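The chain below stands alone and is given as structure tokens, in the form predicted on its own.
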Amino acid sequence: MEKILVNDILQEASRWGFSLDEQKAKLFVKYYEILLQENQKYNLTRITMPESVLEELFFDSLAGFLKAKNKTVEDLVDLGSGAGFPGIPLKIYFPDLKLTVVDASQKKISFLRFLINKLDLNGINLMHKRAEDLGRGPGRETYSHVTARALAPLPVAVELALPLLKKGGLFWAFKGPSALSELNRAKEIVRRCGGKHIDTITYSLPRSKKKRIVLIFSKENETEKIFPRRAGIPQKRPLEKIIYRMQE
């Protein structure tokens, strides 16, 4: 197994322009070791080379928040976190962050429970739950910040995320180059879920030059009662397709 050293983490942080101390760098080293160790068991990620993990998983998870104008995030819900991205890197960087991780896969939740125990991280609530069920139940219009990275096409991600936000809350959608075309298709569901697109953060990964876009939405009004639709429906019948058929 290839290793990542503390100096590798600190050098990569400097490349990104991030301020990172040695204690946090050690946590990222341990995270990498556990990720590789458990990857064969849980099939967590295809990205395993040290430089790629640092760039595409760890620091890319931080970039959207650290490049934003408002960097104050006290509580965060991470939807479909998988192997912990972006939630766990954000928790390492912001130790006081109150983090809720939601994932429908029991295997992923089991991995995350093992991970946070090994990293000795506190203030993390793990939920084995569908985002639709959370949004239709106890989590509805409760949280200040929601994030999703590689969760689903934007019209689906919006329907899952915006119902969770209380008024004034923010949804951070981590996307790739297709983000702006997805944004156009998501306009109606954004409106009906009470949201408004307020900011776009664009950057490229320093080594690979891959383009990243983070779309930020604010919660302006209450979500219509029918959203989110019951579990599985947003993915099977995205609102954009229903609207398109009605216009034919």
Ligand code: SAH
Contents of the next structure:
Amino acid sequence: MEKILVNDILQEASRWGFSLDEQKAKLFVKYYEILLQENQKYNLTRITMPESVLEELFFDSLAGFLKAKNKTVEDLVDLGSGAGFPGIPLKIYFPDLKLTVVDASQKKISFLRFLINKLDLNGINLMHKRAEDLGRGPGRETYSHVTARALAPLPVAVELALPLLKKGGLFWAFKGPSALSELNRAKEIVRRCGGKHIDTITYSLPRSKKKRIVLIFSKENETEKIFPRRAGIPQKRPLEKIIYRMQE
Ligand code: SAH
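Can you swap the form predicted on its own for the form predicted together with the ligand?
Everything in the complex follows now, all chains and molecules, and the chain you saw is the first one.
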């Protein structure tokens, strides 16, 4: 396994134009080591080259928030966090963040439990749960920020995320170049879940030049009672498909 040093993290930060202190950089070094060491056991990621982990996982997780105008985040729920993205890098960057991490995979949650113990991170609530169940139950209209990266196509992610937000809250959808066409397909579900698309943050990864788009939605109204539908249904029958069928 290739080693990375605190200095590599600090250099990466300056490549992105972000400021980062040494203590946070040390946490990212540890995160990298634990991610690689546990990767086989938990089947976490295909991305293992040091520079790819730094730009595609760690710093890409921070970019949307650090490039946005409003940088204060009090509480946040990260849906389908997998090996921790973007939730854990955000927690490292904003140590006071009240973070809830939700993943349907027990394996991922076990890894995250191991990781946060090793990194000695406090104030994280790990939930082995489906986002649909959280949104139909205790998490409904509750949080001020929701993030999702590589969780599902946008019409599905919106149905999982928007019900969790309280009024005035924000949903940050981390996307690739397909974001804008997905946005078009998600219009109806965004409206019915009480959301509004308010901002788009576009950037490229500094080395690979891969394009990234973070779509930001605000919660304007309460979500209609029927959303999110039962676990598995948003994925199986995205609302856009039903609409298309009705138009045919
Ligand atoms: N956000 C991470 C992982 C993406 S993979 C990253 O960007 O690297 C998608 C993750 O979402 C998987 O870990 C999967 O278990 C989880 N997931 C998929 N559907 C879900 C749902 N309905 N509720 C909760 N977690 C879900």
